[in-house]
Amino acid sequence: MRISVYGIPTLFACLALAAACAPREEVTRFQFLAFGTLVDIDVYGADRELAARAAADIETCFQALHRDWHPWGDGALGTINRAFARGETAPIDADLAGLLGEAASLSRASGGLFDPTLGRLVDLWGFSDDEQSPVAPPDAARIRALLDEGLGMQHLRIADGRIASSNPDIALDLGGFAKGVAVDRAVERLRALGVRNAIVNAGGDLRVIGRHGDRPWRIGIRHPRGKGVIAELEVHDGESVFTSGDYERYFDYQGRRYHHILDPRTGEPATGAISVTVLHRNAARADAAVTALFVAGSKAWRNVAAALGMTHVMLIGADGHIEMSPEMHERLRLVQPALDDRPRIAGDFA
């Protein structure tokens, strides 16, 4: 774990923290890897000595759920897959198993959208490797394959301190909701701590405590094809901004772009957005939410949103529309266009 101390306050959470510098404040960073990506842990006006402990037992608790939780591992979720695949049962701990409780409601809420069922795929597709990245398609025949088999929550059966699935070609990858986990877990650790203002910032997904100085926190939001921030979002005590896009990880083919957002019901990258933006309280759901709303796309989002319980969302979607909630367009602002147009605020969720 790096850490720095300094005194403007320039924090980068996607890209960069959009706003005007506050008066002088000393900051402490603390800067580890974890989940594939570079967390950032910003602890403002507390005891260093507090700020450090508190960022060395974050880390220890990153590092944990990413062995424990990481799909082809010798973790916990690894084990269960290996299970699954040779058609047997599994141990599960209480922990993981009310995970996968919360991520099967959401599952169900958003009609499938977001399935942590689909590992199996996302290694076909070849972004199961963080270090390494596709270069081609897989098969199609090979993807209709493990959907004609029948992925989903809904063939997994836990009881008795133990998880079976219906399905031996399910993998559960929580690559869509596990990060959220930790930045909650994180964000209580800190206030547990008595840490009264700071930042968890997870490769750009981030929840806030307290306030930045005298106003809130101000997030700059990256644009998807552009340089620089799309968009700046005022941010309140306790809430937190997740953002999906196809910019994240992918590979061109044959002048299409393979991105790792994956459509559930297709097998394939997803196709009607290129950027979703989500403000909830809960960092876990905001995660699994913007990965649904991604898939459902233009055409869907309003009423997965509603289903989720999202009510402030941004999309843009596959043409560049800038499409947002009303409540969203009340807190954010845009700096500039996707590509060519005005946003589009969207009806009342009721």
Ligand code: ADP
Contents of the next structure:
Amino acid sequence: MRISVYGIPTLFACLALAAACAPREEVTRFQFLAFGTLVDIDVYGADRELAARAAADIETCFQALHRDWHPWGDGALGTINRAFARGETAPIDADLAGLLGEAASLSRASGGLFDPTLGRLVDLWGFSDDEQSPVAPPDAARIRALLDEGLGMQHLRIADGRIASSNPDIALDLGGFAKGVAVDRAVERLRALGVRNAIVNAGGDLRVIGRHGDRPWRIGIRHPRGKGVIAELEVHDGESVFTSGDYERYFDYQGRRYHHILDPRTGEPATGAISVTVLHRNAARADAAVTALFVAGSKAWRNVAAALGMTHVMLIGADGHIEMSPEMHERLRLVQPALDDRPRIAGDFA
Ligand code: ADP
Ligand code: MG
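Could the form predicted together with this ligand be shown next, to go alongside the form predicted alone?
So here's everything in the complex, that chain up top.
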């Protein structure tokens, strides 16, 4: 994963509110790069040394996860993907096996819309290149060839510390999930070290602990097209807010935008949304869910949200209209319109 030039403004947008409202000295901020984005750890009112130790631990942990879970690097996942391509099995440790088990259950619940086995498609589209952005879509025949045998977690078998795939075209890509898992682990680590008020923000995807002094943490959700934030909300202890948008990684070709969230049914970038946000207690599930809901788009997101246990959802459709679950509508305050400024509440027009 490369450092996304689009990811950095997201981070600033999401922290702008917190920063503006906080007397500087009450919040200690630690920053580092991981998972292709800037990670911010803001700690409120805790012992500075304790917070620095926690942040350093988390940075080390994130760097290790980034290496282990990079689909084409020399860590565990890269080794697995190269073995699959040769029709061979590869070693897998209990941590990664557990993670893939969780990913498989989320993939099933999403009806396959969240599919971490489409690594070769991501690569074909040029979105796995850390250094370069793609300039044109791949050949349709090559996309079809990759989908031919059917992707999906059901092709994988894990036994006796080894993993096998029945389809050599499968490559694991945890890009839609890893950040969430990492954020959950960071929160666990902070809590274990005794930090009681903090926010872990990985490029706009975040989870909070405790409060910002005498009020909850407040965050903004980046506008998918305009400047600044489109909405803001208060986030309570243990809650996470994750967003997937078509503005994170994309290229324009012949007047059309091609972005990094692929529809596993077509092998093409999903077209039913430009941004999806969820609020949920578990960051890993939230991360997988926003990817799946983005693919589901404005026609199908309600069923997929129900299947994934997501109650708080906002989706901005391809034409810029905003749709929300009633639960999200209650929590979130729109700051500016998308393109069409009438938010539709899910129950109103199901
Ligand atoms: P971001 O990483 O920008 O926050 P997402 O969480 O939606 O956005 O993850 C997008 C990444 O997930 C892509 O870069 C790719 O690696 C992977 N991906 C793309 N489409 C899917 C999909 N349908 N299911 C699972 N992972 C996907
Ligand atoms: Mg995701």
